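Quick heads-up: it's one chain on its own, the form predicted on its own, in structure tokens.
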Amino acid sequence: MAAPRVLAVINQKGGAGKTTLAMNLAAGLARQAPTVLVDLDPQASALQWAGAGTQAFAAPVKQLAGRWDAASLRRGFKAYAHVVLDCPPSLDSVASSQALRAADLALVPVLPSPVDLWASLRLVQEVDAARRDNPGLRAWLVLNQIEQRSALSAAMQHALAEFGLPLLRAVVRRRAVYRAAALDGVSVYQMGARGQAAADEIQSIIEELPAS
């Protein structure tokens, strides 16, 4: 069996929608192959989300105990094709550093505001540092909570161009159904017609990522 592909969802800034993206990506990937979400955040938001509903979440959500590295992560979750890491909102944590060194892919959700983007600038340095140990790491920005019919400001476009990480074409729009899914302990894929537009957004992100 091939080693699982590891996808880290990371941002040093809280409130960027990291857990929402991670949970729904895990649910979408689980439709293709066995997937686990690993909650690395001490606040355990992903675990709380998965336990909030009356039906099982679309993918198992687990935590890691003790010290770990890329090799032990892959050994521990070798039964899965995809491992999604929901990282802490801090680059100073050991878990965030290890996640970048273990990941094949990293997604950085950012809000459509230059101030929020600038608050995440240190992450570029951390990605570069992680690539010294993990040269295969590929990372992208994901615009999150985009208003339905708003255009990006010139300042935001300029900030994105200077950030140093490529931007996915797929975006996540501001939709109440994402919050509703969290409250119900499910993914947008489990929300039926109400969640279809949101599920399509998540699917577009999955399809834009390299297959291997």
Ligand SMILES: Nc1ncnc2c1ncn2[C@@H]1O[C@H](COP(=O)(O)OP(=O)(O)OP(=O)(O)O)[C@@H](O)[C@H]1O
Given for the second form:
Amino acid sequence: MAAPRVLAVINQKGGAGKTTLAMNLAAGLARQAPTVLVDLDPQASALQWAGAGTQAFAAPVKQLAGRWDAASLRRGFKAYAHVVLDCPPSLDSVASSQALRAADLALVPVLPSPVDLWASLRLVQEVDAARRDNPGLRAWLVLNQIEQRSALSAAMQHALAEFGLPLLRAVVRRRAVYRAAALDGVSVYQMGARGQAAADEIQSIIEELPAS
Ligand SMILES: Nc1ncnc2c1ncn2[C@@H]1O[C@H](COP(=O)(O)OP(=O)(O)OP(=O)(O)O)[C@@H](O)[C@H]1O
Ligand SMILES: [Mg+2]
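Next up, can you give the form predicted in complex with this ligand of this protein, since the form predicted on its own came first?
Below: every chain and molecule of the assembly, starting with the one above.
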């Protein structure tokens, strides 16, 4: 079987939407091929999310014990087509630096405020540093919690253009259903008609990513 595609969802800024994006992407990818979500955050929010409610989550959610690296991650999860890494809100953890060295793709969710974006600037250096070991790493910003019908401020557009990572075209809007899905222990795909618009935007992100 081919090696899994590893997708890291990373940002040292707390509360940017890493776990929300990682869980919903994992659920969407699991509709296409076997997918595992690896919870690298000691807060274990992804694990708690999967354990909430009564339904099983759409993909297994696992933690890693002990030391690991890109090779052991790929070996350990070779039965899966997609491995989604939910990273902790820190770049100083071994987990974050290993995640950038193991990943084929990195998605960096950011809230649509220049101040939040500036707080994530060090990530660009970390991506560059990781590329010395992992030259194939491709990384994008993903705007999260975009208000319906409100345009990005000129300051935000300027900050995005200067950031040093490309911006994914697909965005994640602010929707109560993202919070409701987490409380129910499911993804937006399992929220029926209420989750349809959110599932569509997660699907757009999946479709915008390169296949391998
Ligand atoms: N698009 C969205 N619409 C509505 N609420 C959202 C959205 N994205 C995230 N949230 C909410 O914002 C909060 C922070 O999101 P989340 O936990 O995914 O961020 P995080 O980056 O993983 O945080 P941490 O840095 O603590 O790991 C959560 O309460 C989540 O439900
Ligand atoms: Mg999180």
